[in-house]
Amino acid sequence: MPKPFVKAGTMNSIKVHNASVTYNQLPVLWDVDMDLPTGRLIGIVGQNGSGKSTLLKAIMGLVPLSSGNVKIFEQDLDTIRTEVAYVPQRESVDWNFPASVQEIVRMGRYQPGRLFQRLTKLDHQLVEDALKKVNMLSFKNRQIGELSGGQQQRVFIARALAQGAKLYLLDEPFVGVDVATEKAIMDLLIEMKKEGKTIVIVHHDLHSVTSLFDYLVMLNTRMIAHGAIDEVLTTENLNATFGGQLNLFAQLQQIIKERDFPIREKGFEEK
């Protein structure tokens, strides 16, 4: 089956249907509803605890849905897979593991039918240039585990590009990493926004969504809200998603006002 195109805008990429997810019979996420639309740079934001990372691994398949379905480009995650490139956190990494940069790479070039296969010529260049995109390409021989925490995250990053997918989710990139790693991590995901690529991060710096993201959604085990970020970004969501936290709303109000966000409720900006 040849792989569909995906223009942005065209579809939703991410179709979440009445999904529920529970470990031992407790609700982590609780029949969550949202359509993602394709193209986007989109923050999934919660408080620590609030069903952030298992949203990414009910996409992804790698936890059971207790009730609802995910769609992904309109299709099941079996038929589409390979367009999906996840990035887990970098402490669920067992980064002991012997295998060296160029090795986790290739890794992204492996498809279902071709695990025994040679890696073609292409193959090779893919995994080259992704590399180059991370500024890795001198690291390749060394192994993973001898890396700091932002080159890690470069290497598994790089993979997902070698994967050449058209969804990327990531779960908390930036955390552990520098200042400079955040901002080349950020400039590539842009860039490949602008190549019709969809980016899916859960963000854990509530400070840097607007300057981020076009698209977020807000998450408190059920779906708080989901949109364009001028449009979610409000009091009475905040205060769903993040209840309690009054010294934060403080910090969001000079945010949104610094980036000229319009205030939908009356009562949110001091007299």
Ligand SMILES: Nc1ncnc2c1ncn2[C@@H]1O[C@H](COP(=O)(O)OP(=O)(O)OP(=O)(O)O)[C@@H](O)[C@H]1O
Given for the second form:
Amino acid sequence: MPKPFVKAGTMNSIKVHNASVTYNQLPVLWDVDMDLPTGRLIGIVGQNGSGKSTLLKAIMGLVPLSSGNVKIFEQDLDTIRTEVAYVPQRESVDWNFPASVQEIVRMGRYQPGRLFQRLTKLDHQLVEDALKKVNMLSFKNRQIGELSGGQQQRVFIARALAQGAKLYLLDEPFVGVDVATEKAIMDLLIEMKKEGKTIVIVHHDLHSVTSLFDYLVMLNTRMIAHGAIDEVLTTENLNATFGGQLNLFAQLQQIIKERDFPIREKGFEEK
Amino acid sequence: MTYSLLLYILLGLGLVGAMSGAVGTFAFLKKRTLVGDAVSHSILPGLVIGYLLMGTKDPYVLILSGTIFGLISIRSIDLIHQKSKLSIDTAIAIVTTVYFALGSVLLSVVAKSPNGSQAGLKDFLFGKAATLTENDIVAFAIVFVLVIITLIVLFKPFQSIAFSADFAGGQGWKVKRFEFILAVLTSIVITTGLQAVGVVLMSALLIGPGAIARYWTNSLKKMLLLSVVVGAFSGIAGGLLSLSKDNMPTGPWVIIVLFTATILTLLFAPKKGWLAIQSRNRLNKKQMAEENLLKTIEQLREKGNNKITFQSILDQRRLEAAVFDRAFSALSKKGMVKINDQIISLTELGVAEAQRIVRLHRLWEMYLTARLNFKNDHIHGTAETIEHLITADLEKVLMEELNFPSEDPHQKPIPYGNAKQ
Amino acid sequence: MEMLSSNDGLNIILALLISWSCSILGVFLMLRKMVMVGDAITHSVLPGVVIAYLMGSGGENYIVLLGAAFFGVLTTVIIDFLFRKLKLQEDASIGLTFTWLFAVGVVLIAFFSDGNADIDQECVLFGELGLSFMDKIIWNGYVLGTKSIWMIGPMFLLILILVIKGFKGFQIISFQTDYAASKGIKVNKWHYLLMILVSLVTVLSFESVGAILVVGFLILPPATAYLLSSRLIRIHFISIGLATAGVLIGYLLAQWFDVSISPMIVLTLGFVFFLTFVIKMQNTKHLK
Ligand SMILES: Nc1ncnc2c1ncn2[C@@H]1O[C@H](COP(=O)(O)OP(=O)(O)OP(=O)(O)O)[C@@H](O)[C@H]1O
Ligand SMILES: [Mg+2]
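The form predicted in complex with the ligand is what I need now, so please give it after the form predicted alone.
All chains and molecules follow, beginning with the one already shown.
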């Protein structure tokens, strides 16, 4: 598989073009369009239900797109999956699942073609390194339910690290995490950024945005704005992001749902 | 079989179906129907114990002992789920099989007892309507009346709980108490129904009527009523089918009737049914095709083309010939387009309608750029869809909000016609 | 109590192979929270079994297996179709699908079973483990097991090999389906593999334990083991151990009290679960 040569700033890490996603006919992401840079710490903000998780899922190909497409490092996801590490939202985890910290982090090394093979020495080494980086090596035999929220989050970050990706998509990694751990995780992420990795983080808390990120995506079903943080963090954008849906827009959303209207028409293209 | 006995049996099955439908509606709304499956299996040991204690199949004793086991099983499921890390589906499966195994062991004990073979307890497995006695039917009727009265008297709290237990609690209802009453009703109904349809398939009689009713109405009262009717009908129709041949169990036939009704509902129900969805899609397509055709003609006119032919339209847009034909004849029926010597033109009505579409398209593009910060090269795709969806009310809001712009973001004129008044 | 005979030995071997196969699959069903779908499959393979019987082939015929796999997959497909496409809620989709398929099976039996003692309605529910020794395979005077054993035996080995070799796959899709899919793992393939295996095992145990009790074999040992351990591999071992003990003790008890065997085994497994649950109840941390 050809490894893409990725240098900070020279190409887009993620390119989302006119992407729409509907759940039960209701558009929850509508014509989202964005080019994200490489080598940055990128925050995605928006209120509950604004489609942040759905955007990450759309990027990872986990939900079907009703329109548009996604490119990662200017390639299709399938050719470049090993370069992308995804950390789902906390709620998707069954904390009772019978697995130790180490077993979870090993999953970072699983790949479709290698599921029937043993993990190699290198794999085990990478797992151990990742655990060390997040300071969880001494917990490696704990069941994941027996950890604090911050420790749990670190395990999942270690799993992403173990994968050795260039692009990281983290869905609300700071939920249930205390301030000290948040700082520790953040330091780690900043270090990763310095190594040229691109990190995209869905984030809830607007207060800490400026101190955490240098690039921001503001989402409210549609894309409100994205860009360098000091450029996009305007009152107008904030209102549009957190001030609820525009009435007109919300009504159209409902009409689409009620009438089962396709979000993109097919077969009438202009020539 | 005498005629009156046949009537009796069908009456019994109708009663069972009706009360299952009524109680099942609540189980369905609370998404607890699989608990019903567990309960019906768990009642088996209760029935056998009731029989062993009394030595006969006395319907009242059986209903009582069965109901007790039903309640125990519901409690067991909740306990396992709440007090361990096991999920609800695991808890249900555990309770179902363990109680059923207990019942089976007890059954094999009864079978070895002197008059065990006459006990007919095995009819509980798949139900055998032909063995119902007059005594049974009377018991069914009594239970039916009790259940219906309870549901009517306690309709309000049950309604709140079905909507959401938290909501009901907020309204000041003692949720635990009413949930218990509902559990008692469910157990009684299942126990009663077992004679008719059997352990294995009883749960379907709880699920089916409610599921069907849900597709036809949004009101809980109507849903209950419909569910009762569907339940009664399935019971009677299934009974008739099963009685048509000797040695035929009743339960499976009732379920086959019910499943058929469910499929028919899923296909034909208004709004949510498959056919309704298909026809909505067809209408959407038809509307899009017609409006796109009008719009294309208008765009050609804008360009100064006054010899518009089929070919010039097809040069402009990708349109399947059949779709094109259908849209065109629909539009000429509506008196919006004319064709003369292969030259296509719009009537006055057609011009107004075509301009409306163009206007909506361009207004929406304006809105996207002016209000939603879209870039100029990303607005056309959405507008292609939205132009078909904006209602007259929304159009007014849009025009006023944008203050009647004269051009769209691509500097094309926005035609207003008479729309400004 | 009389001494156990060699026939009992054959019955026990069969029961053990069934319980081990179920135990392995059950652990993953439980962790995937798909026990109800598993339950549904055990019921809805019935029409496949009946049709195969009616076509004149006994339970040992491989056509039965194909039929089973087909109906097993069909069940999950219908459930998914009702749930996702026609928007019927999930519990109702499951409940209606399997009762319907089961009903069709029972009706088929009732129609065609007159005089055909091979299959009857009760057998479908309870099985007759006590009679499994009847189809003995004898070679040169040596008993080489029974046909049933020779069917489920290879099945067990297949499951064992698949789960050992594909452990990572089953583990990751059980833990986090979305994450597995994000790595490009074909979640659906693994899902259907599991469902097909469940169908096959169910069918192979139909004659001896029946449609409902097989769910007990599938879920009771795994659930008990899950209460006792929080490591996946250990859960598998404990579960198989429990299944073994349950089969042996249950079989002896059934002989002792002269009652049906497979219900007694399930009851024993249930009792062990009950004890474990009561002991573990107080000191469980709640993470739900
Ligand atoms: N599987 C689903 N089926 C139906 N609707 C869904 C589904 N998943 C999400 N939604 C809906 O889509 C919308 C967007 O959900 P999403 O999870 O992307 O929001 P979010 O921005 O991540 O919110 P949060 O901050 O709560 O995590 C919500 O309104 C949600 O209710
Ligand atoms: Mg989210």
